[in-house]
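Just the one chain here, the form predicted on its own, laid out as structure tokens.
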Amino acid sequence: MPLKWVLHWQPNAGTTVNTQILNEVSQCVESINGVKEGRWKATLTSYKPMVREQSLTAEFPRDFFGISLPEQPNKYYFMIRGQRLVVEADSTIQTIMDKLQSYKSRVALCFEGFQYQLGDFQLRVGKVVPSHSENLRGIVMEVEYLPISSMEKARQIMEEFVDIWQEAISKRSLPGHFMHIEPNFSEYGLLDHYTPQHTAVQYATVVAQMIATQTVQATRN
């Protein structure tokens, strides 16, 4: 499988996301010569646990994910961050949950937008919006290198790539810059060859930091 960094926008301090700068994100994209293929939608879930004694709560993770990936319409991705733990199902098993009611869903995040070609280098950039709502939460870019699965190999020529975007989006004057984290992937037992868990980890990733970041502005306000 090609391997992919998600990358999300980090505001600078005292501003938020807007459509304006998804605007921009999305020209400067084409303006680097990027063919927009078409349309693509992720959608990441927080799980509450249902239990009949609140007292109880404190036994389940809190922060517990599900996500669905375009690109493996029939699995199902769950993830514990606390514990470190990736797993993946049958996209099945959604309509399971809902029948067992074991767990509800907590909030539910789309990452939707347009899906480019650039090379060896395929692009996603999208926005974050709730399920059910056009509230703006974020902006995610996926770079997906298709010609190796290896992260290690692939190091250098994603860090270059990196490089001349930011130096492209820098050009813009917008109030923020991409950010990449990349998780400890061993810490879920995840190895050097890229897989779909590599891709789920780094949304939970990237969903964290949003939030955080967040609730830090909105500390400060």
The other form holds:
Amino acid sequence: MPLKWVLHWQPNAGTTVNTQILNEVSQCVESINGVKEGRWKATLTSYKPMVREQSLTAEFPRDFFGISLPEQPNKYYFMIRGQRLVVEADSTIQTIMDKLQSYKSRVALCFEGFQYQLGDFQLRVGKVVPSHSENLRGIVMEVEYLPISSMEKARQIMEEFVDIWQEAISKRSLPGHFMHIEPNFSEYGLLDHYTPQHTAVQYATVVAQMIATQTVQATRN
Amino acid sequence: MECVVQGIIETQHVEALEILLQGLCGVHREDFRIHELCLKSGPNLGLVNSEVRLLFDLYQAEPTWTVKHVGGAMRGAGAEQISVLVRTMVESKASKNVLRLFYALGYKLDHELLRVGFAFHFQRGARITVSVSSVNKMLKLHATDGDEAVPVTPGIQLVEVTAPATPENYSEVVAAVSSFCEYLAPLLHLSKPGVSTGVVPTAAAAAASLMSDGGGTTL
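Having seen the form predicted on its own, could you now give me the structure of the form predicted in complex with the partner chain?
Full assembly next; the chain just shown is listed first.
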């Protein structure tokens, strides 16, 4: 499958993300001739163990996520970040997890927005909101390069595209910038050939970064 | 959901059963060699004890893992009157590191088995699967090689008839499974799991008949 980079909006210190920024980002994609194609949605659920004795919660992973991706509607991805573990399963695994009654959802985040076509690139811009809420927590952007599946072979063209994008967005003088953090995929046993598991790892990385940033800002405030 | 019945047959009559099944189903058998790991939740995990099975078919060129959860059986007066067990069952294919995931989540290996046998998959009022297998235990952890696995019940094989069902159609599926089981009656008796009925006295004669004329005789 084509490879992609998942970027997220990093607000400047002392500022927060808002819908005005999201609108400007969407306009910016259209200004560089991105053709709007339709909506997309991904979700990330953080799970917590259901324990009989609260004092023993520490025995179980705190960073256990489940991720559903629009390009693989029949699949579901589990991740334990601390253990560098990503597992692909059928979406029925969610029913199995419900029946086991050992973990339950702590919080679910939705990534949703519009998809744009731009030559050989497919862009997805979306807001990050808790499910059943409109409380904006962040902005994500997927940059997918359709002709290539090798991370290394596409690196140069991806870097060039992101440079052009950063330049376009910087003209709008918004209080922040897009950031790309590339996880060390080999730690997860993932190879150079791109798979949906790479996407799952990127989403979990983005969410961890957002939580870290918001925690730092909350501490400062 | 699935409908299920089980029975046992002496290994010496398995070949006759295969001939009978081949004739009834009109499809070829598919061999399997499934490594089954039964995991249970650790002492402090979950509001109730839970159990999940990971199946690994070693016979496939590219083996895949399946996560399987078998839930409680349907109960009540209606369920008691039917000869087939109806229970919830959910399966999901998964990548090879799924065992590591369940260990990390706090599940522990309770026991493991190696099921070796064959199955017929066919449509007959429902999507029915008949599997015939010998169940083996492993002498060493995860040792699935021939020498390291020994039969749990030497000389006896397990026959299982299953069919997927939904809350809307299970009564038709139960009828389809029950009616199919009648064809096997001379060789083995099938009943709800846990209700042991042993081997049937007519098995030797029925097997001899099947083997002598290639299954042409009406039983």
